Each structure stands twice: as C-alpha cells, then as structure tokens.
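Next up is one chain by itself, shown in structure tokens, the form predicted alone.
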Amino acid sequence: MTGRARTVTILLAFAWLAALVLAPFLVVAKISLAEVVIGRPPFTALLEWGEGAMPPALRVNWGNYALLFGDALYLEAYLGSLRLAAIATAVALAIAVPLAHAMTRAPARWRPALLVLAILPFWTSSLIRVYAWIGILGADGPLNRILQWLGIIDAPLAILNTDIGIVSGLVYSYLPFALLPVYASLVRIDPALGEAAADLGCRPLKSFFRITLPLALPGILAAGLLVFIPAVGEFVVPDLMGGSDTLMIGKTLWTEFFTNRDWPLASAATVLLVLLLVSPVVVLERRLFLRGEGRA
C-alpha cells in the first residue's frame, strides 16, 4: 500500500469514527449541561438567544453530575454493573479459553464447523436466546428436572431473578465475544513450541501455562474487554433475569430516559459511564503499545 493510499485509509477510518461515535458522544454530552423541561425535546438549550443584538448566553447545568455523585443509587447501580460484568467476563473466559484450545486441537477438517457452531447463536435475535435462557433456567425447567431426577436437589432452585441468573444470560450472551478472539489468537501460535517443551519433558498442562496462555493474552485481554465493556451496559438481561432490585446502570439509564423522561440526568449517567470503560481502556493500550516499543 502506497503512502497515499495509507493516509487515505486511515482518514476515512477516523471520519467513520467521528461520525458515528464522536458526534453522537458529542450530542449527548452536550444533552448532560442542559435542565430538564416538560415538552419536546425534553430539555433546555445550551445557548439562549437573546432578543435584537443582544448575543447568547450560554446556559450550563453542572447539577446532573453533582446528582450522581450524590446520590447512592447511582452509585450503587454503578458498582453492581461493574460487579456483575466482571464476574460474568471472568466466567466467561474461563469457559472460551479451555474451548478455544480445544479447538485448535482439533483436526483441520472440522474448524470451519466448529466455528460456525461458535457464531451460530448470532443468527438469531438476542431477545430470543434470553427469553430461551428463561425457559431453561426456570423452576420447571430443564435444568431443575435433569438435577431432580438426577436427584442432585431436592427442590427446584431460584436462579431467574437473581445475580446468578444475571451472570448467566451475560455469559450465554456474550460467549462467541469471548470465544472467537481466543481462538484466534491460539490458532497462530506455532504447535512446535508445545513439541519442543514436551521433549524437554515439560507437561502438558505446565506447557499450557507457560508457553501458550501468555502468548495468547494479547486475544484474551481483547476478549475481556469485548466482553466487559458491553455487559456494563446491558439492559436486556438485568431486566428479564434480573430481580425488581437489581440494580444496573443499562436499567437505570432506561428508566431515566423513558420513564421519568429526565433526558439531561440520563445522559449525565451515560457520559460518566463511557469515561469510566474509556479510560481504563486507553491505559491499557497505551501500556501495551510501550511494551511493544520496549519502553515499558
């Protein structure tokens, strides 16, 4: 690829980004400065014009922000999203990375199917997994018949309306997120390195730990974050699955939004929580790009 042809990918990489990331981000950012009001749109404008030559006075409303931090229950929805994100992207990867392993172990043959049993579950609408989700995990379920009649329990266990019933729908959710980048990371990893650390008389399992999951973790970390980041945010989930006390910040901006129409504090709400999964994400990079420079 040419020099001009480079700069020309990258300027309509950045344009793309700009216009459906930033610009939104902008509209709702500037949404967060204004008060709310009854009518359409739900809320103040940012510049008042005066009458004749008088110019515009800009009208900014900090209170949407001193709301949140003063106030426990968005602290709380907050931390229980963050709380249950994590748990469930833990659960999560821990379940793709053994998978994707065994993947890769797989003959060649039977990758190309193996992968779309992976991604099969895009091909239907999220709505329709979790309500499927509900199905399975409810008192005359599956799952509590088989542990019945297996005679594991006595009575059905309550696992809809509670945080392992959260952290269950985000994991069956969110999986193939987790899976794919695993996989592949894993699969460019040369097989002769397992072979030379077996010769060596290193186990298969020790092999694992020392040779491939840390040349994997740059697709880890990625899965993680591929993961993490939309789960904060779900509102599906928390709201079918969870209980009428669950508190997550996906249900709260909902109810701020079209509920209480309260627009300004709502996007107060979501400006916070992009700057929270932002900044720890560009950390992160920036840490990473270091390493790879060797200056970290």
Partner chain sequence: MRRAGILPTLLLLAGFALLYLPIVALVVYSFNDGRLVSVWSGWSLRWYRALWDNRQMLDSAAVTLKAGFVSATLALVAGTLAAIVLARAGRFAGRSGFAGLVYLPLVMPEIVLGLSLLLLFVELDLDRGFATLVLGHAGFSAAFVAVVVHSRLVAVDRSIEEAAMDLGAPPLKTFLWITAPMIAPSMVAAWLLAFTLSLDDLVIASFVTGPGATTLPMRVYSQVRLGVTPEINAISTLFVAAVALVILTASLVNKGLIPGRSNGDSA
Contents of the next structure:
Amino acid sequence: MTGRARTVTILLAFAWLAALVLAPFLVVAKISLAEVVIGRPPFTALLEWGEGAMPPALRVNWGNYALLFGDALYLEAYLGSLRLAAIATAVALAIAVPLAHAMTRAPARWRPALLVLAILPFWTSSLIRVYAWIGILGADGPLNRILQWLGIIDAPLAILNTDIGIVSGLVYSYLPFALLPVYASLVRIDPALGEAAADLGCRPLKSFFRITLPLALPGILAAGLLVFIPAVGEFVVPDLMGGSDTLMIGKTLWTEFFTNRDWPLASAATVLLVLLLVSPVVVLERRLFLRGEGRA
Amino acid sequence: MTFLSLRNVAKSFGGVTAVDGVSLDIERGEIFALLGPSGCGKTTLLRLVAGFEQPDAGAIRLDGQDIAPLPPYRRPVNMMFQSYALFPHMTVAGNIAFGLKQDRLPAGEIGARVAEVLKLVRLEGLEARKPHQLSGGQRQRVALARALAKRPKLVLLDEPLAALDRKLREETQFELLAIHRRLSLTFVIVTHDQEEAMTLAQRMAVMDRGRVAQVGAPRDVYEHPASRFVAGFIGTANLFEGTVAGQDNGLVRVQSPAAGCAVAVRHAGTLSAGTAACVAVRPEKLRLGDAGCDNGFAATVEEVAFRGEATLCRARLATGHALTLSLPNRARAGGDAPRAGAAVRIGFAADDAVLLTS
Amino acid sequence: MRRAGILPTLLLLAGFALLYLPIVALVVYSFNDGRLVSVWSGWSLRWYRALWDNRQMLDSAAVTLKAGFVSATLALVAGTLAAIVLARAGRFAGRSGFAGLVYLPLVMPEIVLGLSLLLLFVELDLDRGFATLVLGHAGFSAAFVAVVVHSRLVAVDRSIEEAAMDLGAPPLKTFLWITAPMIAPSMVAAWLLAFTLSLDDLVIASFVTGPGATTLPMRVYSQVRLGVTPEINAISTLFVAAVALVILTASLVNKGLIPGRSNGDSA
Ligand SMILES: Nc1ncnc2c1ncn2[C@@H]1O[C@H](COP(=O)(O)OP(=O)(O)OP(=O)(O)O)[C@@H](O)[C@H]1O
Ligand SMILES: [Mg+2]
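One more: the block was the form predicted alone; return the form predicted in complex with its partner chain.
After this comes the whole thing, all chains and molecules, with the earlier chain placed first.
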C-alpha cells in the first residue's frame, strides 16, 4: 500500500482510535486529578477560567491518589483482586492445558466439532453463564445434592459468597479464553516432533514436558494474560457470587462510582488499575501480539 | 543372516491400502533402499518398523525378536524423518543429546558422543545453534547425527537427501556411504530417486501400490527387471509388445507389431507360442548400425539432445514406433551423433534385452 | 495414526461436562413448572409465557439487538481499517503506538473501558442513550475485529495483491475485488463476534447507556440480584438457543469462525 490511499487509511483508523480509545483514558487521567463536588458533572474542572482572567488557573488535586494509598480498603481490594485472579488463572490453565492437549490428540475427524464445542460457551452471555454456575453451586443446587446423596458431606457446603465461589466463577467464566490460545499453540506443533522424541526413547509423559510444553509456552502465557487481566477487573462474579466482605477492585470501583458518586476517586482508582495491568502486557506484548507484523 | 524380517505386513488407512502384504528380509550391516513412486507406501513401511503405526496384519521381527508389542520408545531403531523433525527449542547439541539422555548416560559420556557424531557429520562448531539458524543441508545433517547418536541397531532414513540440491546431494551420498562403513550399521533408506538408490544401496526393493514389485541388487534390478513397471520405473526402457512366435536355443522370438518384425531375445524359461510378452531394451544397449546384431531396424532420427556424458536420440521406425537411444560421447569432436532427419539402422543383441511377461 | 487413549477421552468428557452442565441445567429448569428453581415439579412453558407478557424485557431485547447490529457494523469498518494498517501499511512514525491503541481494549477490564467511555461522553456533554451505547460497544469490539481480520490478512499472500496492482488495479479496487473476497470469511466471523460481544455486555452498557436504552443484560442483572427466578432461566435459554443456532449455521456455511488450521490461517 502506497501513497495517498495509505495516508488516508492510517489517518481514518487513527482518528477512530484517538476518539474512542485514547481520549477516554486521557479524560480519566484528567478527572482523577479533580475534586468531587455535588452537581452536574460531579467534579471540578482542571482549568479554572476566572472572570476574564488570562491565563486560566490550573487546579491539580493529588488527594485522590493520596487517599487510595492511604486507605486500607483500596489496598486490600487491589491485592485481593490480584490474588483471586492469579489463583483463577492458575486453575484455568491447569484445566485448559490437559483439555486442549486431549483435543489435539482426538481423531482428526472429531477435532472441528470439539473446537466448535469449546468456542460455543464463549459466544453465550457471560452473565448467563455466571447465573447458571450460581444455580449449580447453591446450597440446594445439584452439586450439594449429589455430594449429600453420595454421603460425602452431611450439610450443604457453603460455596457461594466465599473466595472459593469467586474463584470457581472466574474459572468457569474465562475457561474458554484459556482453552482457545492453548489449543491453537498445541495444534501448531508438528506431530513428528513427538514421534521423533519417542523414536529416541522418550516416554509420552516426559515428551509432553520436554517437547510439547516448552513449544506451547507462548500460547500458554497469552492464555494466562487473557484470563488474568479481565479477572482482575471482574465485576459480575464478585458481585453475584462473592460475600459481602469480598474485596475486588472491580466491585469497589462500581460502588464508588454508582453508589458514592465519587467520580474523581473512581478515576484515580482506574488509573492505578490500568498501570497495574498494562505493565506486564508491555513486557510481554512483543512476544504475544505483534509477532510477525514487523516484516511489513 | 536376516536382521529385519517383514512377513506379509499390511496396513490400510480407512479405505486406502498403503502397505499390502509386504515381505522383506534385510541383512545385518547392509544398506537397503526402498524405492517407488510417490504414495506407494514407503513412508508407511518405515513408520511400521519404527512403531508409529500398528500393522493390520503380518509380523515384524528385528534380530529374531517380534517387535510388534514394543512402543516406539523401546525399539532399538532410530529414524531420520522426512521433515527432519528437529526440536526447534533445543540447540544442535541438545537435539543430538536428547536420545542419549533418555538412556540416562552420564553427562561426560553424552558430551563425548555428541562431539563424536558432530565430527562424523562435519558440524563441529555449530553445537550452540538453534535449528532455525542452520541452512537446509546443515539441518539435514543434524537430523542424521541425532539418529546415529544412540548407535541404534537399525537406522531408518526417510528421503534423507530430498531437500538438497543436486551437487550437495551427490556429496552427501558419499558421506553417508563413508559413515555407514565406519559405524557398520544397518540402514534402510527410502527414496524415490532411482540414482540415489543405486548409488547407496547394496540391495533394493521396488514398491508399487503397497506391494514389493522386485527385490535385488541395483544392477540385477536394472539389467533384469521383473516387470514392465520395474523396467519403466528404474531407468528408461524401450518396449516391444507382442506375442511369442517361437523358441530355440535359448532365444525367444517375439512377433511385435511395433517393431514390424520378430524380435529375438535371450530367455532361459520356456514359453508356449502365442503368450503375450514384451521385449525391453535400455537406451544405451541400442546401437547405431546393426552389423553383427541379432535385431535390426530402419529408422529416422527425429530429435537429438546433448546430455554431457551421452547424447540422447529419438528415432522413429517405419511402423511409427519411437525408440530412445543413449549414445556415449567418446570423442570431443562429437562425430558419433547423427543429425535430425538422418536415415539410420538401429540394432541390439539378443543378450542385451529382457523378456517381460508381467 | 495415534489411537485416542482412555485418559484423553476421559479428560475430554470431564472438561466438556464442566463447560456445559451448568448451561444444560439452566435450560432444563427453564421448563420447570414450579417457582423454586431447585425443585422439579413437571414440564411447563409457563415462564416463557411470563416472559412474553413482560413488556420491559421485550423492549430491552429490541434495544439490545439494534445496538448490537449497529455497533457490530461500525466496529467491522473501523477494525478492518486498523487491521489493514497493521498488516499492509508498512512502517510509519508511531506505528507501535498505533498497535498499542488497537489492542488496548483487549487487555483492559470492561469496568475500565465503561468508566472511561462514560467520562468521555460526560466531558463532551453528550446525552447518554442509544447513540453513546452504540459508540461504546463499537469502540471496544473494533479491537476484536482487528485481531480476527488481521490474522487472516497476514496469511493472505501479498503477491496476489501485487499482481492485481501490476495489472493496473488502483488500491481501493484491489482491496474491494481481490483482498476483501479473500478475507470475507474472517470479516463475517468478526462481525458476529462484535455482535455477540455487544449482546453479552453488561458492564460497559451500565456505564454508557441512559434512560430509555436499557439493555437486556442490564435487566437480567437487576433481576438476578433480586433472586433467582425461572423467568431468567427462560430468557437465558432463548439466548443460548439463538447463539447456538447462529454459530452452528455460520460454522457450517464457512469454517472462518474457527480460528487455527481449518481457516487456512497460519498466523
Ligand atoms: N495417516 C494416513 N491417513 C490416511 N492415509 C494415509 C496416511 N498415511 C499415508 N496414507 C496413504 O497411504 C499411501 C501411502 O503413503 P506413504 O506416505 O507411505 O507414501 P510414500 O511412498 O512415502 O510417498 P512419498 O514418496 O510421496 O513420500 C498414500 O496413498 C497415502 O495417501
Ligand atoms: Mg514418504
């Protein structure tokens, strides 16, 4: 692509991104430095246009950030989100890797059907899936009833409204996100490599750890990020499945914004969350997302 | 002494029969070539021996032992893959050491063995490279080194030289021969290149649609092909189709419409008159001029192609049948070759042709 | 041919059971006659009738479908443009920043996207409603479109486009006649993905929409908060059935929905 067509395409695409991706983040950064007031909008302006006075006065308020770092509630919410998201990511990968491996091992004529089956939940509403999962885990839900019927437990397990409930909800919501990239990276591995390992005397389990897993590592890392990042900011799962004492940043933000209507504080919390999430992505970005694009 | 023995081995995939009742005996220490057109089942046969496929029928014995129940990682056989299958995340040394580590050899021993095979395939100095940092020819030699490192009783090579250019391929063929001689291993080598098979192998099997068409030393197979398929696949053959007209004194006369007369050929067996048969003659066995020959034809030269060591010549008989001749270029002046359009006599000896009935 | 061992088969069964059992239970209980979700008291369509009489729900469903349609179409155009720039424009100043902006919405939690879009709309003094809902959804689903289309574009042999230009086709014609047909399956897939993302979204919609444009997930969410009722099972079943129908038809029509090998993607 050359000349005018190229310039126009770049400018159009960039205008879109600037308006709907870049601008919102700049606005959030700006409002995070404002003060909360009662009114519409519920925050002060960054630039104060005095009575005809030029230039306008700049009013920067670092108080929101001071509050975030000073308030144990926020720190706990950040740490709690990171902890629960990390556990959920580990569990999701522990399920996704063997499952995807089994998919690549299935007879070739089943594989398209298995793939559609793995993608299908991804296309159904996450809210509905969380709702269905609540039904399964409830005190009188099928899981508790089966465990009681088998005599494994006497009284229903309280899973909902606990951390275990949240982790299971996160895992269930984001499992398809983990499954697809792992499968895609496993299926790309030449089966002859496994055969070559066997030919040289390597048993199947060992060959999985020595050959398959290292080659699939980029895909597994990508899958981990795809689960971890949305899980950190997740709102629906902690809101519907967590207890009242569960602190996750997504829920805290939501409350701050809709209930307390403290938009500047919510903005500051958002800025911190973005910084927290973007840093690992920037480190891994080249490896995960931009592979092969450089040779344009 | 038979080292690897296949008895009526068969394998099909769904409806496709890839290997159809193959029986072969491979001797200890020989280089044995499997030769055949694409899709005839060569790779499948190797994979059956390596253990990646289970035969539907038949037995595979290695050194007297039935290896059917052994999984690939327990078979004392190593394979060099058609695609090389080098582990992309390991260095050259890591790839070569992989098999040795599976045997839990001490680290010092592994290092020594890796260095030894690297020297053998002349890749010293490249041990720290990853496969993607190597040229095609170097990768191919790493694959070979990896298959040799465990000193297996039997090495299977699936089209080992297919990815190389002609010159490198010829050099590597002689290297392979040298390596084989030094290590005194047994090689089974798959190829669809008949010259490669003849250069490397002491014996070869020509395969056709899952079956063995002929087994023998390259020279035997070339000079005494057992069927029209083998005669046509190994080298070029001029065929005179016809029926047996008579037989005396070890000479069979085949009445051939293509030749426009009876063709004489030496043949040991007895054939009744009227049997359908075919006389096959190699291009280099045809001569210009039929003085002293058992068979002679008048022909017109149509095309002449200079090939370096020989000149290929296409001539048409009065019957319309075309023959291919290969005439050695003995003199630099090139006086041996006829010109296009020249009327010539073409002859060959009855001893230089073969009679084919299948 | 490897034989499928017993362990992989068990794994597959367990894994897919985990994915599907909750959904199956939900579907089954939508036909339950009783009010209690966990006690089976016979087959009935009563919750579907209740749904049919629920005007608010139906209105929200209409809003959701319309918003999905418009935002997916917008996202397809914008995302395809971005994919073309990434795959075909070569190097230009700010390219890595551009790529970062394209992929940023993929790696941001929905709550961050929703909050920041809302604050932008407030800052611009836009009235919140259907228009802001559509813009918000298009803004984040364009990133998914870009990924899907881009992975197909890089797999298309560039010399085919170069051949078209060599034969005299200007860039726009080359795109419309040569490139677009080759990436069409991935564009269909990307549109469908953007459409379902919009239908599915609760968090962003809660921020950017306004009165009169309440989406179905928002209604379902407020009902779920009040307690589990079979009516939600019914509406969820309809959702699942619609999505399953669309996906199965689409994947039968073209294999472009399935990433990886079947697509011919090597990316
Ligand atoms: N896994 C498989 N599934 C189905 N058919 C197969 C499979 N492997 C081989 N075949 C078929 O079996 C026949 C023999 O294949 P094979 O790979 O052994 O041929 P080959 O002689 O090695 O050919 P080439 O010289 O092209 O490598 C072919 O018709 C092939 O299509
Ligand atoms: Mg082959």
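By rigid core we mean the largest C-alpha set that fits within 1.5 Å across both forms. Since we're looking at a predicted model, the values are computed, not measured. Residue numbers count along the first chain shown, from 1.
When the rigid core is held fixed, the Cα atom of Asn161 travels less than 2 angstroms between these two forms.
With the core held fixed between these two forms, Phe209 has its Cα displaced by under 2 Å.
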